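Below you'll find only one chain, the form predicted alone, shown as structure tokens.
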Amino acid sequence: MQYHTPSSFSEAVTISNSADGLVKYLAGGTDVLVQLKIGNNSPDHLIDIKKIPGVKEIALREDGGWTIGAAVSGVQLTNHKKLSREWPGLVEGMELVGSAQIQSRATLVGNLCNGSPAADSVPGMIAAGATVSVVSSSGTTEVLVEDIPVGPGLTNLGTGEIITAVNLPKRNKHEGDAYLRFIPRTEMDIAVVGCAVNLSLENEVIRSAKVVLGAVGPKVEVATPAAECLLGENLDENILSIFSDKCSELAKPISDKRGSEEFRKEVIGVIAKRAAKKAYDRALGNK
């Protein structure tokens, strides 16, 4: 294996342009390492971006929105009060990410990259309208983060694309978000269900909804049709009544080790609908 360190994404394109073989990239290196370790998808090269300058900077831009480097910590996270003031759920997600000694490292391009369809962080980002940038020999795009996953451990990256930050639009006044998950421990553990919810309201009625499912597919699923039936409505309910049916008609898990199939069909349901209580709350202004 060959280890790199360069010291501008450009640089790093044209290393992963020019290997042969496997090219896996290290940020935080929470996954790496471990895959490293089990001798599980070993890269033939390995690109470290963290000297990389803005890798590890969280920046507020004019336009009110934020802009994540591709190695803020969830410690850095966490630790930004005006950040985790304005989006606390996607904050939430990223801070169930492991343990305390995790949280130093991991990322939340990493926990996107690993392609997990149980990854915490994810749901929040897409349902905060996220995107990320992603760097090619061609220059950088932007692309919405519910693009990138596509199955468990893939995603529709290509051979020279890095994605160098995540980006959070404007948070507005009477706007709240949040993240629930169900695990069979009360920390350390992988979602067996989870559910991100971003609501924006107006007189107390909700105009805008995003909702996002997690570890119910093959992939994190953008759950539309629960999402439209949050819409011109207080939450009541009667109202959370007809979400919850819905996510979890809209739920399609498999059945494994940590959950049947019918037993993560129900708990999408309550968890959705306390996500969904949440972030009402919160849009009210009850933090």
Second form
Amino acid sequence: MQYHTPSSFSEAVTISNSADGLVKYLAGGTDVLVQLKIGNNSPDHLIDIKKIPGVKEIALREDGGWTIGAAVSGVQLTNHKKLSREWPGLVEGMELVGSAQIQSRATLVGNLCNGSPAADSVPGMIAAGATVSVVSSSGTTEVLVEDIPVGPGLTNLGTGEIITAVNLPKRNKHEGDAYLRFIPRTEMDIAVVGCAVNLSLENEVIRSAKVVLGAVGPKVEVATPAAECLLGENLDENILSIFSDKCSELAKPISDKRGSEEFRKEVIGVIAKRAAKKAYDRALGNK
Amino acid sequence: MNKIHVKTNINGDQVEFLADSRETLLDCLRDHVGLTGSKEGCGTGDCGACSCIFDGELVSSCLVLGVEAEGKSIETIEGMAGQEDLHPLQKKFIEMAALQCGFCTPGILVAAKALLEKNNNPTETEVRYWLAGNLCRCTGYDKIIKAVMETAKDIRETA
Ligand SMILES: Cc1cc2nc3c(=O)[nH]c(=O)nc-3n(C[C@H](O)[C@H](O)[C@H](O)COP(=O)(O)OP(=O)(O)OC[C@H]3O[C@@H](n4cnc5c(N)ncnc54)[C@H](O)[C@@H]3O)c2cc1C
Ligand code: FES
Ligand code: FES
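Having seen the form predicted alone, the form predicted together with its partner chain:
The complete assembly is shown below, putting the previous chain first.
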């Protein structure tokens, strides 16, 4: 395996395009090193992006949104007070990834590009309406996070396409997000189901909603029909119950050792309901 | 296989070694630098026996490549005790018998020290969550958690 440390994204793209064999990028390495160890999907070329200037920065853009560099770690997100206040759901999704040791290294971009349907930070990014900046030999484009995963372990990124940053839109008043997952233990486990909800309110009525389901299909999925149940509503028990049923109906999980299909369909409804409540309370300003 | 020359700082000493690009920092510490205090329990980030401080941050050294250490500074369990004295956490672990076979102990000490440096007044829940990435197959954790809480208390009292 050849290890590369480019000092710019354009250099990284050039290396990637001229390399033969499997190319991977090294952000936090918490997925890549495990794959190296077990000899699964082991790359021939590993391009470490951490020496590229700016990759560890969290910046507030002029339009009021955030740009989070591709190598920003979980700890950095948690420690960023303003970002955590504006996007608590997104940050709590990332915080759930692994232990303190993992948090020092793991990144949003790595979590996204590893392509797991159970990736904990991905539903929150999608619910937030986040995009990623993708650089290639033909320039930089902005792609919705939801368009990146295509199936278990698979993304839409081609050879020589590298993510430079995650972009969050401006946060307005009366908006709130939340992410919850179900795991059989209290820490250090993979989501059996997960759900992120992002809401914006007008006079306590839901004006727009985005609902994203994790670990109940081959990839993280946007649940538009479930979000539509919430529009124009105040989130009373009746609406929550319709919403919960809709999420269960939309879930297309598999059965495996961590949960049967029926169990996952039922639990996603419960988790989605709780996440919606939490997002709603946050949008009202009640934490 | 052509090896890569790595220059780094470990526990305050300049150190150089030759690493294969696939070798982990843990492999390099143990096999090239001769620091065998960091243990390999799993090699996949789950057990924390290999915990080190890398660039000021608590990491599992089995999830860091040796070549990533170039120009960085690393603290391992070997750097924890002072010239004369053990670290307060080390003393407390002995005093309170917070270890049995000891395999997890270096990692737990490094992780606990990182916690107490950011927060010398953690709740028991905070200690338990912080150490969730450190597995111990012997003690049942209780004595470990108590020893960390007691050390925090001593640190606060002497501060
Ligand atoms: C003990 C342990 C516990 C874990 N627990 C969880 C958990 O609870 N929830 C969860 O979701 N995950 C968990 N993970 C998985 C992992 O930590 C996360 O997926 C993490 O966010 C990956 O980020 P990274 O920066 O370490 O990725 P890396 O390992 O650096 O990279 C992952 C993938 O992304 C690609 N990539 C990296 N950067 C770029 C880029 N800039 N452009 C294009 N592609 C790129 C790489 O080629 C690779 O395929 C756990 C892992 C371990 C070892
Ligand atoms: S050996 Fe590194 S975490 Fe287990
Ligand atoms: S004392 Fe044996 S593993 Fe912890």
